[in-house]
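Taking the form predicted on its own, here's one chain by itself in C-alpha coordinates.
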Amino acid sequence: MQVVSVSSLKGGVGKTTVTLGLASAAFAKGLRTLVIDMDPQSDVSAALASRSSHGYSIDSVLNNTSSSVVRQAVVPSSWTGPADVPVHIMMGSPAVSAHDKPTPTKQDLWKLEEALATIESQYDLVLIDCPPSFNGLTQTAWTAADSVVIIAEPGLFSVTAVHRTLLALQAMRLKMSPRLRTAGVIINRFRPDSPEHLFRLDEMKQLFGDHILEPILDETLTLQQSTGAAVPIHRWPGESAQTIARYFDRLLVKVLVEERF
(Lines of atoms letter the chains of each structure in order from A and count residues from 1; the text may use other names and numbers.)
(Lines give C-alpha, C1' and ligand atoms only; values in the text may rest on other atoms or scores of the structure.)
(Ligands and ions follow the chains in the order given, each with its own letter.)
Protein backbone atom coordinates (compact mmCIF):
# COMPACT_ATOMS: atom_id res chain seq x y z
CA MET A 1 0.00 0.00 0.00
CA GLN A 2 1.36 3.38 -1.02
CA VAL A 3 0.13 6.48 0.82
CA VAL A 4 0.18 9.88 -0.90
CA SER A 5 -0.85 13.14 0.76
CA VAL A 6 -2.26 15.76 -1.61
CA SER A 7 -1.39 19.11 -0.07
CA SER A 8 -1.23 22.86 -0.46
CA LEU A 9 -0.53 25.50 2.17
CA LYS A 10 -2.73 27.86 0.17
CA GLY A 11 -6.46 27.37 -0.27
CA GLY A 12 -8.41 27.64 -3.51
CA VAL A 13 -5.91 25.94 -5.81
CA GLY A 14 -8.12 22.95 -6.72
CA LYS A 15 -6.48 20.45 -4.38
CA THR A 16 -9.62 18.35 -4.00
CA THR A 17 -10.22 18.32 -7.76
CA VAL A 18 -6.69 17.05 -8.35
CA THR A 19 -7.16 14.41 -5.63
CA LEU A 20 -10.24 13.19 -7.50
CA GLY A 21 -8.38 13.23 -10.83
CA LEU A 22 -5.58 11.09 -9.41
CA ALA A 23 -8.17 8.77 -7.84
CA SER A 24 -9.88 8.46 -11.22
CA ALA A 25 -6.57 7.53 -12.85
CA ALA A 26 -5.95 4.91 -10.15
CA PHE A 27 -9.50 3.60 -10.68
CA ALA A 28 -8.88 3.31 -14.43
CA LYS A 29 -5.59 1.53 -13.72
CA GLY A 30 -7.38 -1.03 -11.54
CA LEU A 31 -5.73 -0.05 -8.25
CA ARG A 32 -7.63 -0.70 -5.05
CA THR A 33 -7.90 2.91 -3.86
CA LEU A 34 -8.87 4.60 -0.61
CA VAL A 35 -9.42 8.37 -0.46
CA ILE A 36 -9.15 9.91 3.03
CA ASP A 37 -10.93 13.21 3.61
CA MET A 38 -8.81 15.08 6.17
CA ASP A 39 -10.18 18.52 5.26
CA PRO A 40 -12.89 19.76 7.68
CA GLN A 41 -14.79 21.15 4.68
CA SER A 42 -15.29 17.51 3.56
CA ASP A 43 -15.49 18.44 -0.13
CA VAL A 44 -14.04 15.17 -1.39
CA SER A 45 -16.70 13.24 0.57
CA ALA A 46 -19.40 15.30 -1.10
CA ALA A 47 -17.82 14.85 -4.54
CA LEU A 48 -17.77 11.07 -4.15
CA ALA A 49 -21.44 11.20 -3.07
CA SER A 50 -20.81 8.89 -0.16
CA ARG A 51 -22.70 8.61 3.08
CA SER A 52 -21.77 6.64 6.17
CA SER A 53 -24.68 4.69 7.60
CA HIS A 54 -22.81 4.36 10.90
CA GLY A 55 -21.94 8.01 11.53
CA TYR A 56 -18.22 7.18 11.64
CA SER A 57 -15.66 9.48 10.00
CA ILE A 58 -12.01 10.49 10.05
CA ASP A 59 -12.78 12.26 13.33
CA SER A 60 -13.87 8.91 14.81
CA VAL A 61 -10.67 7.28 13.58
CA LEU A 62 -8.41 9.92 15.12
CA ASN A 63 -10.25 9.41 18.40
CA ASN A 64 -10.05 5.61 18.22
CA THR A 65 -7.68 3.82 15.81
CA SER A 66 -9.11 0.34 16.39
CA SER A 67 -9.75 -1.76 13.29
CA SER A 68 -13.52 -1.84 13.93
CA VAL A 69 -13.79 1.96 13.96
CA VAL A 70 -11.52 2.30 10.91
CA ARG A 71 -13.61 -0.15 8.90
CA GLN A 72 -16.87 1.59 9.79
CA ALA A 73 -15.44 4.98 8.76
CA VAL A 74 -14.64 3.61 5.28
CA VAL A 75 -17.52 3.42 2.79
CA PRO A 76 -17.80 2.69 -0.96
CA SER A 77 -17.76 5.67 -3.29
CA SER A 78 -20.49 6.26 -5.84
CA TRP A 79 -17.97 5.61 -8.62
CA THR A 80 -17.78 1.86 -8.34
CA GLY A 81 -20.24 -0.74 -9.46
CA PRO A 82 -20.31 -4.45 -8.59
CA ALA A 83 -17.83 -5.36 -11.34
CA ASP A 84 -15.34 -2.56 -10.57
CA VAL A 85 -12.19 -2.53 -8.50
CA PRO A 86 -13.37 -0.44 -5.55
CA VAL A 87 -12.66 3.16 -4.75
CA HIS A 88 -13.51 3.71 -1.10
CA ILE A 89 -13.55 6.84 1.04
CA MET A 90 -12.80 7.44 4.69
CA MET A 91 -15.50 10.00 5.37
CA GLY A 92 -14.73 13.59 6.27
CA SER A 93 -16.38 15.58 9.03
CA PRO A 94 -16.29 19.20 10.25
CA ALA A 95 -15.64 17.70 13.71
CA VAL A 96 -12.13 16.72 12.63
CA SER A 97 -11.11 20.38 13.03
CA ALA A 98 -10.75 19.61 16.76
CA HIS A 99 -7.62 17.65 15.82
CA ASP A 100 -6.10 20.53 13.84
CA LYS A 101 -3.94 21.78 16.68
CA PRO A 102 -1.01 24.08 15.90
CA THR A 103 1.31 22.03 18.14
CA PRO A 104 0.22 18.36 17.99
CA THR A 105 1.97 15.77 20.13
CA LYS A 106 3.89 12.88 18.57
CA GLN A 107 1.15 10.57 19.82
CA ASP A 108 -1.38 12.65 17.87
CA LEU A 109 0.74 12.53 14.72
CA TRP A 110 1.01 8.72 14.67
CA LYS A 111 -2.74 8.07 14.87
CA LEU A 112 -3.49 7.85 11.15
CA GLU A 113 -0.43 5.67 10.58
CA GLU A 114 -1.74 3.31 13.28
CA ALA A 115 -5.22 3.28 11.73
CA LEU A 116 -3.95 2.52 8.23
CA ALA A 117 -1.86 -0.38 9.52
CA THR A 118 -5.13 -2.21 10.27
CA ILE A 119 -6.30 -2.11 6.61
CA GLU A 120 -3.09 -1.96 4.57
CA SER A 121 -3.66 -5.36 2.94
CA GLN A 122 -6.92 -4.12 1.40
CA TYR A 123 -5.57 -1.26 -0.74
CA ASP A 124 -2.87 -0.53 -3.28
CA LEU A 125 -3.11 3.24 -2.97
CA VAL A 126 -4.29 5.73 -0.36
CA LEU A 127 -4.81 9.39 -1.33
CA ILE A 128 -5.20 11.86 1.56
CA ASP A 129 -6.91 15.17 0.80
CA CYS A 130 -5.32 17.53 3.33
CA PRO A 131 -6.53 20.91 4.64
CA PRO A 132 -4.68 24.01 3.36
CA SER A 133 -2.63 24.60 6.52
CA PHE A 134 0.35 23.14 8.35
CA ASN A 135 -1.37 22.32 11.61
CA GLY A 136 -2.11 18.95 13.21
CA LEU A 137 -4.20 17.39 10.43
CA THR A 138 -1.68 17.98 7.65
CA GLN A 139 1.18 16.86 9.87
CA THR A 140 -0.77 13.71 10.80
CA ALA A 141 -1.39 12.97 7.12
CA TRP A 142 2.28 13.49 6.27
CA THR A 143 3.39 11.22 9.11
CA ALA A 144 1.29 8.43 7.62
CA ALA A 145 2.37 9.15 4.04
CA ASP A 146 5.13 7.81 1.84
CA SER A 147 5.05 10.96 -0.27
CA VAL A 148 3.45 14.38 -0.64
CA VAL A 149 2.31 15.93 -3.90
CA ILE A 150 1.94 19.72 -3.77
CA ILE A 151 -0.85 21.45 -5.68
CA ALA A 152 -0.35 25.01 -6.89
CA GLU A 153 -1.75 27.49 -9.35
CA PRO A 154 0.37 29.92 -11.38
CA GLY A 155 0.10 32.92 -9.05
CA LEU A 156 2.34 34.92 -6.72
CA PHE A 157 0.89 33.52 -3.51
CA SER A 158 1.18 29.95 -4.78
CA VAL A 159 4.88 30.50 -5.47
CA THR A 160 5.45 31.41 -1.83
CA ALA A 161 3.14 28.60 -0.64
CA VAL A 162 5.13 25.99 -2.58
CA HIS A 163 8.34 27.29 -1.04
CA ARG A 164 6.82 27.08 2.46
CA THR A 165 5.53 23.57 1.77
CA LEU A 166 8.95 22.33 0.65
CA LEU A 167 10.51 23.76 3.81
CA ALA A 168 7.77 22.16 5.94
CA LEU A 169 8.40 18.79 4.27
CA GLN A 170 12.08 19.04 5.07
CA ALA A 171 11.23 19.77 8.71
CA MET A 172 8.81 16.80 8.86
CA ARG A 173 11.47 14.45 7.51
CA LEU A 174 13.78 15.49 10.33
CA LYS A 175 11.08 15.52 13.00
CA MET A 176 8.88 12.51 12.27
CA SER A 177 9.29 10.60 9.04
CA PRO A 178 12.67 10.18 7.29
CA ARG A 179 10.99 8.11 4.55
CA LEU A 180 8.73 10.97 3.47
CA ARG A 181 9.51 12.10 -0.07
CA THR A 182 8.35 15.00 -2.18
CA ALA A 183 6.45 13.54 -5.14
CA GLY A 184 6.46 16.88 -6.95
CA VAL A 185 4.36 19.95 -7.69
CA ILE A 186 1.25 19.75 -9.89
CA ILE A 187 0.32 23.07 -11.50
CA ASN A 188 -3.45 23.40 -11.75
CA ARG A 189 -5.84 25.94 -13.27
CA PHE A 190 -3.32 27.24 -15.81
CA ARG A 191 -4.61 29.68 -18.44
CA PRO A 192 -2.23 29.69 -21.42
CA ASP A 193 -3.72 32.96 -22.70
CA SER A 194 -2.82 34.79 -19.47
CA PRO A 195 0.52 36.69 -19.46
CA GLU A 196 0.53 36.55 -15.66
CA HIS A 197 0.10 32.77 -15.66
CA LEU A 198 2.85 32.37 -18.27
CA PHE A 199 5.17 34.55 -16.19
CA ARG A 200 4.43 32.73 -12.93
CA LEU A 201 4.76 29.30 -14.55
CA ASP A 202 8.18 30.22 -15.89
CA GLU A 203 9.11 31.59 -12.46
CA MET A 204 8.03 28.36 -10.75
CA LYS A 205 9.99 26.25 -13.21
CA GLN A 206 13.10 28.32 -12.50
CA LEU A 207 12.62 28.18 -8.73
CA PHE A 208 11.49 24.57 -8.29
CA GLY A 209 13.01 22.87 -11.34
CA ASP A 210 12.52 19.12 -11.34
CA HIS A 211 9.82 19.36 -8.67
CA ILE A 212 7.37 20.61 -11.32
CA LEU A 213 5.43 17.70 -12.79
CA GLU A 214 4.25 17.64 -16.38
CA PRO A 215 1.68 17.92 -17.83
CA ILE A 216 0.36 21.22 -16.55
CA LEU A 217 -3.41 21.15 -15.91
CA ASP A 218 -5.32 23.87 -17.75
CA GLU A 219 -8.34 25.55 -16.22
CA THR A 220 -11.42 23.80 -17.61
CA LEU A 221 -15.11 23.38 -16.90
CA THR A 222 -14.97 19.68 -17.73
CA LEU A 223 -13.40 18.72 -14.42
CA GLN A 224 -15.95 20.78 -12.51
CA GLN A 225 -18.77 19.12 -14.42
CA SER A 226 -17.60 15.56 -13.78
CA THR A 227 -16.92 16.37 -10.12
CA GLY A 228 -20.39 17.89 -9.72
CA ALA A 229 -21.96 14.80 -11.27
CA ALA A 230 -19.94 12.45 -9.00
CA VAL A 231 -18.45 10.72 -12.07
CA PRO A 232 -14.72 9.99 -12.49
CA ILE A 233 -13.13 12.04 -15.25
CA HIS A 234 -12.14 8.79 -17.01
CA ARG A 235 -15.85 8.01 -17.50
CA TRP A 236 -17.01 11.51 -18.45
CA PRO A 237 -17.93 11.83 -22.13
CA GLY A 238 -16.19 14.08 -24.63
CA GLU A 239 -12.77 14.73 -26.12
CA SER A 240 -11.85 17.28 -23.44
CA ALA A 241 -12.48 14.72 -20.69
CA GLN A 242 -10.37 12.13 -22.52
CA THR A 243 -7.48 14.61 -22.74
CA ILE A 244 -7.70 15.46 -19.03
CA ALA A 245 -7.91 11.76 -18.16
CA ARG A 246 -4.68 11.10 -20.09
CA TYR A 247 -3.03 13.98 -18.22
CA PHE A 248 -3.97 12.43 -14.88
CA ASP A 249 -2.73 9.03 -16.06
CA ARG A 250 0.67 10.57 -16.71
CA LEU A 251 0.68 12.50 -13.44
CA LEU A 252 -0.23 9.41 -11.42
CA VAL A 253 2.76 7.54 -12.87
CA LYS A 254 5.03 10.39 -11.79
CA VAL A 255 3.50 10.68 -8.32
CA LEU A 256 3.77 6.97 -7.52
CA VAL A 257 6.80 4.81 -6.95
CA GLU A 258 5.74 2.83 -10.00
CA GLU A 259 7.78 -0.30 -9.36
CA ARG A 260 5.46 -1.15 -6.45
CA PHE A 261 2.76 -1.92 -9.02
Ligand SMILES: Nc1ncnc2c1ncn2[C@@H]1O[C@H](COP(=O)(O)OP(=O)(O)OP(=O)(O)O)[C@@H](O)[C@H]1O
Given for the second form:
Amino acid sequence: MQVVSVSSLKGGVGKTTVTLGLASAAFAKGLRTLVIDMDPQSDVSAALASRSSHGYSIDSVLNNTSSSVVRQAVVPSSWTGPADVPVHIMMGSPAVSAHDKPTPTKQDLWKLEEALATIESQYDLVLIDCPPSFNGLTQTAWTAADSVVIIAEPGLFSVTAVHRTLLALQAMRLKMSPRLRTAGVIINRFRPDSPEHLFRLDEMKQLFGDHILEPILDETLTLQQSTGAAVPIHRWPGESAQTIARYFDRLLVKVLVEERF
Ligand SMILES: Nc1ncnc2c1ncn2[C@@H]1O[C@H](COP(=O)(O)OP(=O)(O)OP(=O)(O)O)[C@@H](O)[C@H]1O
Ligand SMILES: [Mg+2]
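Now show me the form predicted together with the named molecule; what you just gave was the form predicted on its own.
Below, the chain from earlier opens the complete complex, with every other chain and molecule after it.
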Protein backbone atom coordinates (compact mmCIF):
# COMPACT_ATOMS: atom_id res chain seq x y z
CA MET A 1 0.00 0.00 0.00
CA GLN A 2 1.38 3.41 -0.98
CA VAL A 3 0.09 6.44 0.91
CA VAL A 4 0.25 9.73 -0.99
CA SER A 5 -0.69 13.05 0.55
CA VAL A 6 -1.91 15.75 -1.88
CA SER A 7 -0.99 19.05 -0.27
CA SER A 8 -0.38 22.74 -0.65
CA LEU A 9 -0.06 25.37 2.03
CA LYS A 10 -2.12 27.63 -0.26
CA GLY A 11 -5.88 27.30 -0.75
CA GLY A 12 -7.80 26.80 -3.97
CA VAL A 13 -4.90 25.64 -6.15
CA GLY A 14 -6.46 22.28 -7.08
CA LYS A 15 -5.59 19.75 -4.35
CA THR A 16 -9.05 18.20 -4.45
CA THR A 17 -9.20 18.28 -8.26
CA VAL A 18 -5.81 16.56 -8.56
CA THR A 19 -6.71 14.02 -5.84
CA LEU A 20 -9.77 13.13 -7.94
CA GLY A 21 -7.74 13.00 -11.18
CA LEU A 22 -5.17 10.65 -9.65
CA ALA A 23 -7.97 8.57 -8.10
CA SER A 24 -9.61 8.38 -11.53
CA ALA A 25 -6.34 7.13 -13.08
CA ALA A 26 -6.01 4.53 -10.30
CA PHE A 27 -9.65 3.51 -10.80
CA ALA A 28 -9.06 3.08 -14.55
CA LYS A 29 -6.04 0.87 -13.77
CA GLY A 30 -8.09 -1.26 -11.38
CA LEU A 31 -6.02 -0.34 -8.30
CA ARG A 32 -7.71 -0.82 -4.93
CA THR A 33 -7.91 2.85 -3.99
CA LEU A 34 -8.92 4.67 -0.82
CA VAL A 35 -9.34 8.46 -0.76
CA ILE A 36 -9.12 10.08 2.68
CA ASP A 37 -10.89 13.41 3.15
CA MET A 38 -8.72 15.25 5.66
CA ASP A 39 -10.23 18.68 4.89
CA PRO A 40 -13.02 19.99 7.16
CA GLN A 41 -14.61 21.47 3.99
CA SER A 42 -15.15 17.82 2.90
CA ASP A 43 -15.05 18.68 -0.82
CA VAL A 44 -13.68 15.35 -1.96
CA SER A 45 -16.43 13.46 -0.10
CA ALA A 46 -19.01 15.58 -1.95
CA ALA A 47 -17.25 15.06 -5.30
CA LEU A 48 -17.30 11.30 -4.78
CA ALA A 49 -21.00 11.61 -3.94
CA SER A 50 -20.58 9.60 -0.79
CA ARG A 51 -22.58 9.58 2.40
CA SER A 52 -21.79 7.72 5.58
CA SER A 53 -24.79 5.65 6.59
CA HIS A 54 -23.78 5.52 10.26
CA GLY A 55 -22.16 8.91 10.79
CA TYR A 56 -18.55 7.72 11.14
CA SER A 57 -15.87 9.92 9.51
CA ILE A 58 -12.21 10.88 9.66
CA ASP A 59 -13.08 12.75 12.87
CA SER A 60 -14.25 9.48 14.49
CA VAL A 61 -11.08 7.75 13.28
CA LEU A 62 -8.77 10.37 14.80
CA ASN A 63 -10.71 9.99 18.07
CA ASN A 64 -10.54 6.19 18.01
CA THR A 65 -8.20 4.33 15.65
CA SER A 66 -9.65 0.86 16.28
CA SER A 67 -10.32 -1.25 13.20
CA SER A 68 -14.10 -1.29 13.76
CA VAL A 69 -14.29 2.52 13.69
CA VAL A 70 -11.94 2.70 10.68
CA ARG A 71 -14.06 0.21 8.74
CA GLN A 72 -17.24 2.14 9.45
CA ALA A 73 -15.71 5.46 8.38
CA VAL A 74 -14.80 3.99 4.96
CA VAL A 75 -17.60 3.76 2.38
CA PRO A 76 -17.72 2.94 -1.35
CA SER A 77 -17.87 6.03 -3.55
CA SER A 78 -20.26 6.51 -6.45
CA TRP A 79 -17.35 5.57 -8.75
CA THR A 80 -18.27 1.97 -9.25
CA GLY A 81 -19.84 -0.44 -11.72
CA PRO A 82 -20.34 -4.19 -12.04
CA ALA A 83 -16.88 -4.77 -13.54
CA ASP A 84 -15.02 -2.20 -11.41
CA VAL A 85 -12.92 -2.21 -8.29
CA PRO A 86 -14.76 0.65 -6.53
CA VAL A 87 -12.92 3.65 -5.14
CA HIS A 88 -13.52 3.92 -1.39
CA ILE A 89 -13.57 7.05 0.70
CA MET A 90 -12.85 7.75 4.35
CA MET A 91 -15.50 10.39 4.87
CA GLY A 92 -14.70 13.99 5.75
CA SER A 93 -16.48 16.01 8.41
CA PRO A 94 -16.46 19.64 9.61
CA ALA A 95 -15.89 18.18 13.12
CA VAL A 96 -12.36 17.12 12.12
CA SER A 97 -11.27 20.76 12.48
CA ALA A 98 -11.01 20.02 16.24
CA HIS A 99 -7.89 18.02 15.29
CA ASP A 100 -6.32 20.89 13.33
CA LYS A 101 -4.27 22.06 16.30
CA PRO A 102 -1.41 24.52 15.74
CA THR A 103 0.86 22.48 18.02
CA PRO A 104 -0.18 18.81 17.84
CA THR A 105 1.55 16.25 20.07
CA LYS A 106 3.48 13.32 18.58
CA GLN A 107 0.68 11.08 19.83
CA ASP A 108 -1.84 13.14 17.81
CA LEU A 109 0.33 12.90 14.69
CA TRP A 110 0.54 9.08 14.73
CA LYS A 111 -3.24 8.59 14.74
CA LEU A 112 -3.84 8.20 11.00
CA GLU A 113 -0.80 5.96 10.60
CA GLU A 114 -2.21 3.74 13.38
CA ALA A 115 -5.64 3.68 11.73
CA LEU A 116 -4.25 2.78 8.29
CA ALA A 117 -2.27 -0.12 9.75
CA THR A 118 -5.63 -1.83 10.42
CA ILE A 119 -6.62 -1.81 6.70
CA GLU A 120 -3.19 -1.99 5.09
CA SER A 121 -3.79 -5.23 3.20
CA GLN A 122 -6.99 -3.92 1.59
CA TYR A 123 -5.62 -1.14 -0.63
CA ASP A 124 -2.90 -0.58 -3.21
CA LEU A 125 -3.13 3.20 -3.04
CA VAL A 126 -4.31 5.72 -0.45
CA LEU A 127 -4.69 9.35 -1.54
CA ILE A 128 -5.12 11.96 1.21
CA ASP A 129 -6.78 15.26 0.25
CA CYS A 130 -5.37 17.79 2.72
CA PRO A 131 -6.61 21.18 3.95
CA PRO A 132 -4.65 24.27 2.84
CA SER A 133 -2.65 24.81 6.04
CA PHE A 134 0.17 23.27 8.04
CA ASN A 135 -1.58 22.57 11.31
CA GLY A 136 -2.37 19.22 12.91
CA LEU A 137 -4.38 17.74 10.03
CA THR A 138 -1.76 18.17 7.33
CA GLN A 139 0.98 17.05 9.72
CA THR A 140 -1.06 13.96 10.65
CA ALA A 141 -1.52 13.16 6.95
CA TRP A 142 2.21 13.57 6.29
CA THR A 143 3.11 11.32 9.23
CA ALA A 144 1.00 8.55 7.66
CA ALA A 145 2.28 9.20 4.12
CA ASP A 146 5.07 7.66 2.07
CA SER A 147 5.14 10.71 -0.19
CA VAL A 148 3.69 14.17 -0.68
CA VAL A 149 2.56 15.70 -3.96
CA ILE A 150 2.60 19.48 -3.86
CA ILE A 151 0.02 21.33 -5.97
CA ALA A 152 0.75 24.81 -7.31
CA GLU A 153 -0.71 27.36 -9.69
CA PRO A 154 1.57 29.46 -11.87
CA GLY A 155 1.17 32.60 -9.70
CA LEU A 156 3.41 34.61 -7.39
CA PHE A 157 1.85 33.51 -4.09
CA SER A 158 1.83 29.92 -5.19
CA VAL A 159 5.57 30.04 -5.92
CA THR A 160 6.25 31.18 -2.36
CA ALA A 161 3.81 28.55 -1.03
CA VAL A 162 5.75 25.75 -2.80
CA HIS A 163 8.92 27.00 -1.17
CA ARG A 164 7.25 26.99 2.27
CA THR A 165 5.82 23.52 1.67
CA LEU A 166 9.25 22.11 0.74
CA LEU A 167 10.72 23.63 3.93
CA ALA A 168 7.85 22.21 6.00
CA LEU A 169 8.49 18.77 4.46
CA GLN A 170 12.14 18.96 5.45
CA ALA A 171 11.15 19.85 9.02
CA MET A 172 8.64 17.00 9.10
CA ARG A 173 11.24 14.50 7.93
CA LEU A 174 13.49 15.50 10.84
CA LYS A 175 10.72 15.65 13.43
CA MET A 176 8.51 12.66 12.62
CA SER A 177 9.02 10.66 9.48
CA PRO A 178 12.43 10.15 7.83
CA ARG A 179 10.80 7.99 5.13
CA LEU A 180 8.61 10.84 3.83
CA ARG A 181 9.41 11.59 0.17
CA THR A 182 8.59 14.61 -1.96
CA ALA A 183 6.89 13.04 -4.98
CA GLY A 184 7.11 16.39 -6.76
CA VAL A 185 5.17 19.52 -7.68
CA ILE A 186 2.16 19.31 -10.00
CA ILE A 187 1.43 22.64 -11.70
CA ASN A 188 -2.30 23.12 -12.23
CA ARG A 189 -4.62 25.63 -13.93
CA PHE A 190 -1.96 26.73 -16.42
CA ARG A 191 -3.19 29.10 -19.13
CA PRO A 192 -0.76 29.02 -22.06
CA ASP A 193 -2.13 32.33 -23.42
CA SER A 194 -1.34 34.22 -20.19
CA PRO A 195 2.02 36.06 -20.18
CA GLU A 196 1.93 36.03 -16.35
CA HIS A 197 1.50 32.23 -16.30
CA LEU A 198 4.32 31.76 -18.83
CA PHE A 199 6.59 33.97 -16.69
CA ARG A 200 5.70 32.13 -13.46
CA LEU A 201 6.07 28.72 -15.07
CA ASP A 202 9.56 29.65 -16.19
CA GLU A 203 10.35 30.95 -12.70
CA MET A 204 9.07 27.74 -11.11
CA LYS A 205 11.16 25.61 -13.47
CA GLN A 206 14.23 27.58 -12.46
CA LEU A 207 13.46 27.46 -8.74
CA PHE A 208 12.15 23.92 -8.36
CA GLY A 209 13.71 22.23 -11.40
CA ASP A 210 13.54 18.46 -11.04
CA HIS A 211 10.76 18.67 -8.46
CA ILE A 212 8.25 19.63 -11.18
CA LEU A 213 6.23 16.70 -12.49
CA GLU A 214 5.21 16.75 -16.16
CA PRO A 215 2.74 17.07 -17.73
CA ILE A 216 1.48 20.43 -16.53
CA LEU A 217 -2.31 20.61 -16.17
CA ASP A 218 -4.09 23.33 -18.13
CA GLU A 219 -7.15 25.14 -16.89
CA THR A 220 -10.11 23.40 -18.53
CA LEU A 221 -13.85 23.52 -18.12
CA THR A 222 -13.96 19.73 -18.55
CA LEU A 223 -12.35 19.15 -15.15
CA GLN A 224 -14.89 21.41 -13.46
CA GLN A 225 -17.75 19.69 -15.26
CA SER A 226 -16.68 16.14 -14.43
CA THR A 227 -16.01 17.09 -10.79
CA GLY A 228 -19.42 18.77 -10.55
CA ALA A 229 -21.11 15.67 -11.98
CA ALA A 230 -19.20 13.30 -9.63
CA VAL A 231 -17.87 11.39 -12.65
CA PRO A 232 -14.22 10.28 -12.97
CA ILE A 233 -12.42 12.22 -15.71
CA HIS A 234 -11.60 8.89 -17.39
CA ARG A 235 -15.34 8.32 -17.92
CA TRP A 236 -16.25 11.88 -19.01
CA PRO A 237 -17.06 12.15 -22.73
CA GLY A 238 -15.04 14.15 -25.22
CA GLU A 239 -11.52 14.56 -26.50
CA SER A 240 -10.51 17.13 -23.89
CA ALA A 241 -11.44 14.73 -21.07
CA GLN A 242 -9.46 11.92 -22.71
CA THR A 243 -6.41 14.18 -23.01
CA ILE A 244 -6.58 15.13 -19.33
CA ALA A 245 -7.19 11.49 -18.36
CA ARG A 246 -3.93 10.51 -20.15
CA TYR A 247 -2.15 13.35 -18.29
CA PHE A 248 -3.34 11.95 -14.96
CA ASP A 249 -2.23 8.44 -16.04
CA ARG A 250 1.28 9.79 -16.59
CA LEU A 251 1.26 11.76 -13.34
CA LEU A 252 0.11 8.71 -11.37
CA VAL A 253 3.00 6.63 -12.73
CA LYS A 254 5.44 9.36 -11.66
CA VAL A 255 3.88 9.78 -8.22
CA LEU A 256 3.97 6.04 -7.58
CA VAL A 257 7.35 4.98 -8.79
CA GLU A 258 9.72 7.89 -8.79
CA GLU A 259 12.15 7.82 -5.90
CA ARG A 260 13.01 11.47 -5.54
CA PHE A 261 14.99 13.59 -3.11
N1 LIG B 1 -7.19 22.40 -14.05
C2 LIG B 1 -8.33 23.04 -13.71
N3 LIG B 1 -9.12 23.58 -14.67
C4 LIG B 1 -10.24 24.23 -14.33
N5 LIG B 1 -10.67 24.42 -13.08
C6 LIG B 1 -9.94 23.90 -12.08
C7 LIG B 1 -8.75 23.18 -12.33
N8 LIG B 1 -8.23 22.79 -11.14
C9 LIG B 1 -9.08 23.24 -10.20
N10 LIG B 1 -10.12 23.91 -10.77
C11 LIG B 1 -11.23 24.58 -10.06
O12 LIG B 1 -10.68 25.48 -9.12
C13 LIG B 1 -11.43 25.48 -7.92
C14 LIG B 1 -10.51 25.11 -6.75
O15 LIG B 1 -10.05 23.76 -6.98
P16 LIG B 1 -9.94 22.72 -5.79
O17 LIG B 1 -11.17 22.75 -4.95
O18 LIG B 1 -9.52 21.45 -6.39
O19 LIG B 1 -8.74 23.38 -4.99
P20 LIG B 1 -8.22 23.02 -3.53
O21 LIG B 1 -6.76 23.31 -3.51
O22 LIG B 1 -8.65 21.68 -3.15
O23 LIG B 1 -9.01 24.09 -2.65
P24 LIG B 1 -9.04 24.15 -1.04
O25 LIG B 1 -7.74 24.75 -0.61
O26 LIG B 1 -10.23 25.04 -0.76
O27 LIG B 1 -9.22 22.74 -0.56
C28 LIG B 1 -12.58 24.50 -8.13
O29 LIG B 1 -13.71 25.21 -8.53
C30 LIG B 1 -12.07 23.60 -9.27
O31 LIG B 1 -13.13 23.08 -10.04
MG1 LIG C 1 -9.72 20.98 -1.49
